[in-house]
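Let's start with one chain on its own, the form predicted alone, as structure tokens.
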Amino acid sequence: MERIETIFLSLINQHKGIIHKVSKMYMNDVEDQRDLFQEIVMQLWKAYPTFKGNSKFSTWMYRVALNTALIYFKKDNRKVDKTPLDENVDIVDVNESDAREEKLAYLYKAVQQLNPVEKALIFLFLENQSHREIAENLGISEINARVKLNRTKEKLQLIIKKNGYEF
């Protein structure tokens, strides 16, 4: 049992960036992100005995993390941040690194306005997954993934422009 636990923890440590990104994509508040992170790790541990190695661990991890986030999001929908995008955003006189972080924060804030499936689409797109990989991870056809992703990107652009911020 200790060997399995050690392997699992090593894999989690190796791919923990996926969990952080999913948590940040679905939750705006830092405390909620931590809670979702823990929930995803717990679900990964519960499901780990079913991982047969037919796909890469990271691919399996995406599926479990996104499914957990979708369920968690539904349970916790009342905590979704509904504040306007222009709050807490100051784009004057910042260095390049701060500007990049600020753009990312603004993007995550805009993504908060998408529905859970749209968030998953954008997340997988930002992870440079192909339409085929996105389709596999979400259990939809490749054509459906392509259409939904294009619509979601357009919607995200509108949200960003509507709030007066452009990249």
Contents of the next structure:
Amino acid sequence: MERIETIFLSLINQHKGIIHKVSKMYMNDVEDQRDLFQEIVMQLWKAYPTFKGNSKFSTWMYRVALNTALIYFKKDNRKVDKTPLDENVDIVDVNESDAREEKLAYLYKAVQQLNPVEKALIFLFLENQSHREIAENLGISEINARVKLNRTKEKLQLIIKKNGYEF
Amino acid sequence: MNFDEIKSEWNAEDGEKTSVSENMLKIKQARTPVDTIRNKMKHEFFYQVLVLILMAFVPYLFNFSAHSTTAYLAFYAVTCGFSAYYFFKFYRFYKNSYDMSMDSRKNILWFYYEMKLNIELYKALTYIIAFIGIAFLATLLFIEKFYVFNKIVSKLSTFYLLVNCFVTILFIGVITELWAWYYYGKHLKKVKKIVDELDSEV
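If the one shown is the form predicted alone, what is the structure of the form predicted together with the partner chain?
Next comes the full complex, and the chain you just saw is listed first.
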């Protein structure tokens, strides 16, 4: 039992960046991000006995992480913060003040206004997945994935523009 | 907005500040409708097993006669049989629900329809047990108070008996439906919303 735990933890720690990114995509609040992170780890651990090794661990992890995030709901239905991005002083941490971090912080903020499926589309796109891979992961047709992704990108651009930040 | 630029910056982000520890595997959270339903099913399973065990002592607690005890045990055996069938189905669903490695649509759709099926089974079991209970009470009255039973049946018109049966069925039906909705339905609705979003054609 302990050996399985050790192997699992080592695999998870190699790919934990995926879980961090999914958590930040789906949750705005730091506490909620931490909760979702833990929830994904828990789901991965519970589902680990079903991992047969037919695919890469990271591929399996993408699916479980996304499937968990898609149906994850916060306990206290706090509303999505729709205040203009430049008014939110918490976005840019003192230690994360370089341009790249700032840009990503604005991106994370903007995606909060997308629905769970749109978030999944953008996440997979940013993870360099092709239309075919996105379609396979979400279980939709390739054409559907392409059109949905383009619409989501347009929506995201509009949100960012509306909130006064262009990049 | 340049998506290619954002993509390269996204990929350059390490995002690995927290490391996953052993303790994280022991935290019990239930923040997904799937988990909530799973937890509720587990609790309900234990309550039902407890009730079934307690039910075995009913004839001794209420000092049933030998005839009534025999009748009770027959009804009890049928109840246990139906419950065992439901528990088996429920257990299979419960175990399989941990596999989340299918594509999102398949995974969520699988859970949605399996859960719907289990809710229907759950309702059917409730109806069956309720009717077994009513049938046993009528049998008990027939065995223990035959004259009273006979008197009641002879005094009541067929129409009144039919209306009574209808009202009883309606009452059991409403309680079962409301309970299933309150306990499972609202969580299932959340799952359905995601299925609809994935299914929406462009």
